[in-house]
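Read the single chain below, which is given as structure tokens and is the form predicted alone.
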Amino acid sequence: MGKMRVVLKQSPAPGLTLGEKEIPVPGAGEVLVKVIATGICGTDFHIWSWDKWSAARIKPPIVFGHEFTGEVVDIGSEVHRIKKGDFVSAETHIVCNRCYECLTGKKHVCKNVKILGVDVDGTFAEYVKIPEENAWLVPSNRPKEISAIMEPLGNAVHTVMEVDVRGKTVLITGCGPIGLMAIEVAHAVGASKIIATDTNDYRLSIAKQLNVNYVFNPLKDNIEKEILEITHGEGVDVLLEMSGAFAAIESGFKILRPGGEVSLLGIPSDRVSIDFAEAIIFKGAVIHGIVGRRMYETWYTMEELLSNNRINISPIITHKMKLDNIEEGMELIKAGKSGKIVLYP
């Protein structure tokens, strides 16, 4: 089928590599779908660094990259549901659907799974293969930006939608873009009160732009001073950990209520002491650890709330450049100077 552009991770060292690979060929039960759009994730910008993780889990060569959203060109056998010239997003994580998590409805903790751009060729490239089960019907007429950042939307939707918000106090700690999206998902689900915290003032001044009651910096303000004189001394309801940072860990315990719920979605770069017995145990906290989308009812879910003007994500997308401008993007990323950045092969 021809050449296409791609960014490599070629080699296990920092870095990335712009190169050529054959254009796939869809095999049964799997479509090609032509990328318009990709967004860069926390994910690409580890393997970009090379961080333990990175070295641990990923096979150069390989093609990184796994937001986006594009038109379906061309469709193997046995595919049913989509057809050419459809406009898509997708589902990163492919499922085997023989474990027992996927044959008793929880494919998002698929023990045997294989995420898009990590374990398999993805979307910094012209053309992607994905199978047909993972391809999201979008409408031809949404943002392509937006399409292009339902996955990561997908991760906030799930943070959310794990606890009850309803009428409840939030506290959102860490504002890339999952946190910032969190936000907006927070608001549209009925929260009453939404804080926010970062240590990055960038990024703390697009969460301003959106459905927030408070923004704070834990570098320039007292937050547990600041977070219990607004809850009239009693914490917050709901903890929504989207950093992975043990500062951010530690004190969003403090400042929970009794009783109160917590999901975690941020991810340490390594182990987290904490102390069980006065901030969970005694505490009485439900605590939520978050993984992927709900296959797929969040995919549902967060449809709703876009076709529906429901929420706004808009402000999050802060730079938009061509795919070969990948690098720049990187260094934008690791100098705390942009939110969601997107990609046009």
Contents of the next structure:
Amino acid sequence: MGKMRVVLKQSPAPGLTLGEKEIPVPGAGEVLVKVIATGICGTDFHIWSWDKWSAARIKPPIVFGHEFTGEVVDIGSEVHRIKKGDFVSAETHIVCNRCYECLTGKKHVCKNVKILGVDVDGTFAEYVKIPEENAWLVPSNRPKEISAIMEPLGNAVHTVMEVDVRGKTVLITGCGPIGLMAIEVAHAVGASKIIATDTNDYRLSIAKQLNVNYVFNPLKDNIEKEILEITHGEGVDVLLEMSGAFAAIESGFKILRPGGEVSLLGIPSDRVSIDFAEAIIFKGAVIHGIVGRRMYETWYTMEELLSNNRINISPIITHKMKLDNIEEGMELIKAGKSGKIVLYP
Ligand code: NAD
Ligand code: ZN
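Alongside the form predicted alone that was just displayed, please also present the structure of the form predicted in complex with ligand NAD.
Whole complex next, starting from this chain.
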């Protein structure tokens, strides 16, 4: 079918390679998508910098990248829902549909999951093939940079929807792209007061453009004192942990009101030690671990929020660049000087 330009993790070492690969041929139940826009995720940054997790999980050579939107240009013989010419975004967890979890409505914790751009060739390319099931139809007039980042938006929607934020004070720790999106989602579904924290002032400056009531930098502000004041000494009703940082997890549980709810999305780089009895048990805290997106409840909720203009995530996209300049994007992330970066092949 010819060649396409791709971004590869060529060998088990830091960095990336701009290269070429055969355009994939979709199998019977798959669709081939011409990539229009693709976001850089924290995971891609980890693959680029080759951290401990990447070294254990990634088997080079592989095309990485997974957040994207594009136009369907070919379909397999058993594809019925999706047509050529459709615009799609995609769920990136390719599940087995056979295990206990898949068969009992919990595909997001499928035991045999394969992740696009991690286990199979991804979207830092001109074309990508995905199972029909994973293709999410998007309106042709939705801005491409928004359709491209529906997958991380789904993480934010999942994290928020797992708890009851209606009329509640919500603390969001970590204003990376997903924490920033969670601000908008929590506001849209009825949180009364939203407090966001980050150690990076650039990211807090993006938060200030969103529907947030208070932002704090724990390196400069005494957040426990400030937040207790805001909540009349009670603590927050809900904690959405979106940083994976030890300090944020520890102080987050401290500032949680007894009986409060917690959604944990941020992935710590190592084991976390907290005072289990005081922080969780005696507090009667309710904790939800969040992975991926509910398939496909989260996608339907996301579609409602986007198509009814309930959330504005445009300010979170700080850079748009050519796919060939991806290394520049990685350097911006490293320097902490970006929100979401979207690439165009
Ligand atoms: P990100 O790394 O861009 O954002 C994390 C933010 O936390 C950064 O802005 C950082 O400055 C901030 N931070 C660091 N220390 C902090 C502290 N003490 N207090 C407050 N903020 C602090 O990541 P992202 O792409 O927005 O993703 C958020 C988190 O969710 C990451 O940990 C990521 O690995 C994780 N994640 C989980 C899933 C899942 O399925 N569970 C999926 C995607 C991402
Ligand atoms: Zn499964």
